[in-house]
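Only one chain comes next, encoded as structure tokens, the form predicted on its own.
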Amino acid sequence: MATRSNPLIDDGLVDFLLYSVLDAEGLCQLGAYEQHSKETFDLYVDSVRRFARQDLLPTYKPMDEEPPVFRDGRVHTHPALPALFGQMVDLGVLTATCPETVGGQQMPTLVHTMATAYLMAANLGAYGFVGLTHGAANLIEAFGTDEVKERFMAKMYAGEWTGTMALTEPQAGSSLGDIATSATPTDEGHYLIKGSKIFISGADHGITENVVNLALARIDGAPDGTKGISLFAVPRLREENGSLVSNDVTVAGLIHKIGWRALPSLALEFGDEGDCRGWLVGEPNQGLRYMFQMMNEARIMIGVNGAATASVAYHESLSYALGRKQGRRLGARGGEQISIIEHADVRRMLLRQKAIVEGSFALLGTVSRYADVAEHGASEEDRERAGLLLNLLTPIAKTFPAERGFESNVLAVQIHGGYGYTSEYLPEAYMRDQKLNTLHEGTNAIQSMDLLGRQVVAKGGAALRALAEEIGSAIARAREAGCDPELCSELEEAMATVGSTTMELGQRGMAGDADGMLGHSWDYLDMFATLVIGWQWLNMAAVARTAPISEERRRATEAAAQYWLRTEVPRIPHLANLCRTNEDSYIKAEPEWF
């Protein structure tokens, strides 16, 4: 069977959207980027890619095959990882968007976003390792001491060592305000940390010679609840006389996952021998607050995992049906078998593929613009909105390239039919892969409360009226570049039922009556979603008229936004009615029914 080799990711898709959609060249406008341009952008993607194709790509399967091993009280993780890892942190991936102060050659968010998405749908679980310590170094370097800045930070941002973040404690889950891991002071100035940690990704590999966990503790004395928690720094080893020696942190075991097997997933204790230290990063009880900077990005970072695993495995079904030969054209009697790209069905489920990949692609660049001029935008009010648009759109960006990027690995799976059951074929591994980008860094339900409870209702919905506008722009730019009016009203009627709906349930927010307003939250994010991806693709359309692209591109781009926006946006309805009558068929449910 003829096949084609798996890009990963479109080339094409990522400089339409780098330079025509997302006009990545206009950041070179603000200070902070001011020595960047076109050239540097496209020397660093270039160069991640061929990496991420050459050298990393090759190392997906044998990894998923030979997962960590827990032997003799240490992880051992698959051999090639070290020399991956050393690889990667010399493409720069570990610094790029840090400051040169840091040794970062201070990329845009958005280029970083999408050059290391090709090092996600290679190989995920090896890319893990970079993006824990990047966020767990940054989070140093934003709230630590130049004394725990010179103790960790320069050791993490050189590759020497690695970082995790250690929130998840077993009898807490998600409810972090339930941590029972403590931290006494000492006269020396750390801290001694005793408590259990579990499902800490990386927190032993033996690819560098140590590792630094950002800890959720709370000091003794401390508030109740998530307003006690602080964050700690607490290496795997420490430094004593110029040596490292044991911190008293011990591997309690080895979680055997479904997927992302690379990197490891540990059950930790801290201070079983009573000499597990600490160093404290900020302010007492300020640690969780800290922590959402890095979770934040973190969830960020797992929409485009989401988005790069639904790629990766798109791109390998659009192969096989190009290949697979069987059947025959419908009416046709004898003759030669087709393709099965042939049959209708098959280009439905892959323009299903191609809308939720390329879409999930476009609003994770959109982000991470939004990013990038929250931080270094030109003025005050331009860092404002954008900040207000990236806290508004983070829970999308992490769920829906997660949820709807599960349902595409489905789809890979079953346009390679029986095949596509078998380990022989890597669908069902990248389906493995992933769900649990459903799961971690937040459940999607957690994202769902977040933005129906906060986050659309912050600063009195200031966030919603500036998506508003975005969309509204959008629209009228597709009207103007002659695109289907038709398209254009669906979308601007979805807005105006999102932003009712969204007006009604936080009136009864405001009111006190919290189950009704949150009862239907999934339900919301889901029509939010929805909503959002529309915007994407009516716009990607829009820019695609006069973009400096292939003809095949833009009626490929205009049939993915007729796609999406004449089967999904019409949902959107239903979704708010749901959310508006507030049915209560689980809401009532008691426990026992079940």
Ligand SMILES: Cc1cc2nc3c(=O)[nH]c(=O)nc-3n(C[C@H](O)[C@H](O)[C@H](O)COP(=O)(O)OP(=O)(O)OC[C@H]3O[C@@H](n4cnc5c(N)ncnc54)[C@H](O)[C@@H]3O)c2cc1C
The other form holds:
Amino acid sequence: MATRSNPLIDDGLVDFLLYSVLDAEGLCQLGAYEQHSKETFDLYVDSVRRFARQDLLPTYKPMDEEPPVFRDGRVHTHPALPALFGQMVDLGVLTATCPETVGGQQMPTLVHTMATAYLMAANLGAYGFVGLTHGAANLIEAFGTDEVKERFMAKMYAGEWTGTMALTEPQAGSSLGDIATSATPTDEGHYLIKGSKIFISGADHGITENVVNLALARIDGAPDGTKGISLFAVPRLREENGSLVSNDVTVAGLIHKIGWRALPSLALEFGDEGDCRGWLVGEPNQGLRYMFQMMNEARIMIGVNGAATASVAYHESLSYALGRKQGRRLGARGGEQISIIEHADVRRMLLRQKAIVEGSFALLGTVSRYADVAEHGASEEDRERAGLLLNLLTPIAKTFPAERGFESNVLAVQIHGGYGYTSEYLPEAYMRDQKLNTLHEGTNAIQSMDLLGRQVVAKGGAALRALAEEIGSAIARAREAGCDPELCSELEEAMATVGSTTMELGQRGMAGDADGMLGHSWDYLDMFATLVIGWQWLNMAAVARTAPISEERRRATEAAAQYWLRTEVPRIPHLANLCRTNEDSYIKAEPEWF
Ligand SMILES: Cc1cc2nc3c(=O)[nH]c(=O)nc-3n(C[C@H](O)[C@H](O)[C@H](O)COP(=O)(O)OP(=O)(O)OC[C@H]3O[C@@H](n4cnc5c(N)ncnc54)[C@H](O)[C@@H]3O)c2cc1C
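Beyond the form predicted on its own, can we have the form predicted together with the ligand?
Below is the entire complex, every chain and molecule, led by the chain shown above.
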């Protein structure tokens, strides 16, 4: 068997998801997307994936091996980055989902998600500059005054300046209510910003002349905690009399990271000289609300990153398993060595990776479509329902590809045997990259508390009811399509278990027993995600029965669906039991015992 070059992501999967499972063309019936068609979608995805394979992928290893350096107070990134960044801007990636009024193409999030996944799979750190700039400019577009938009947004969307998200401080990571950076009003329309930020990605680089940090800070006299946090645009350089001058933003240090090494993450000081100017974005004290409003998009993008990083490693290990010869069939005596893909345990690892990677992409496509309908749906009812499902599933879309993606990345190393443990092969680097996705944009533990403490119980459980309906429809479709009835029943029972467990935990919460409700939020997240991915796989298996796809793809889809529903979904009653009994081994463990 021949080895294959790494496709990053399987194009056939992307087409299957876009056009057979998720009906991307159906979105063109909505006013916002009426200028689009399958042709414009394909054109966009094709151009992005071609660039990812030809131009971006070859730069991944050099950038991993030559991370940025900090010299003379400035950060110097890899010399190939300015050209790559320019090419991504020219491809329209920075503004694809934006309206035409700001130079965008109003591309559905669903299509954009699939396209950007190729960029992330090819070189996630290099893509990071684009993703961060889009996120920061998008915040200004949504909440900034015309003056702030004029000052910053147009240059960011044009790719002349880049952006960052500057939230984290040494004492305020997960706990953003403890942010201490201060903002003092002046008579000149701006604020004077003072404080320290840490881990700020892309805050200095030399790719473009300026960077705009979207920073959280507390206006003097603002209330304590989350209610007193405001959002500011704090550029590295500010415009004065037509030229750019220092804005008193200094790089205090470059963080030496184990992954994402193309993209520098920095410790920043605002206002060492007392002259760091920030422009308020939106209303005072609403900063965290604005950030959270944009968080769904950011979290979905982290999920895409997780899926993409697991995908590129999966394809690397698949290629290796086809080419590497070792051992013989069970019971065979002598003869030629066989490719390791012939061994059942290697196929176990490959199918597990496939189930995680493709299940993740299916979920990410589903939530991206909900994001499109939530914003542009035809009726209020459609928009509301899609919004509910989007909020409910976002913690899963962020955490599952990161958590199980890491497991999948470890399997890619394992398939490479001892060679996987060397830096001669790529899987170890992808494994290092993947780890970040469980940490940033709210750690996975924080997501688990958001899911159980907020999303499933919001509006009297309306979102969970909507999800149960979606899963019920998928089961009905699978039965009608002739899928294995046992797999359908497995998912049906799992949904019932998740529903009743949620009700029990919700009642504890309403009775004021927060510990009893949230003690096993991690297991709850695992249970919920396992169900949701089961739903995605059963749905894909049902669609595959009639979709215009190859017989091979149909059978592979059924095999992965069977794998997930038979090996993972049966864990759900056990996880439910842990939540219900509030199994207390770690809950009662005293800090002194460790
Ligand atoms: C490479 C990299 C790039 C980053 N880029 C950016 C960026 O561009 N902009 C930005 O603003 N930030 C960025 N961050 C920061 C990132 O978002 C934070 O590291 C993350 O939010 C976690 O905060 P922390 O590191 O302070 O960890 P902590 O909050 O101290 O958490 C430590 C551990 O305690 C757990 N924990 C904390 N609180 C709770 C709780 N209430 N309940 C249960 N468990 C809890 C966490 O889950 C975690 O396991 C980046 C980080 C890294 C590593």
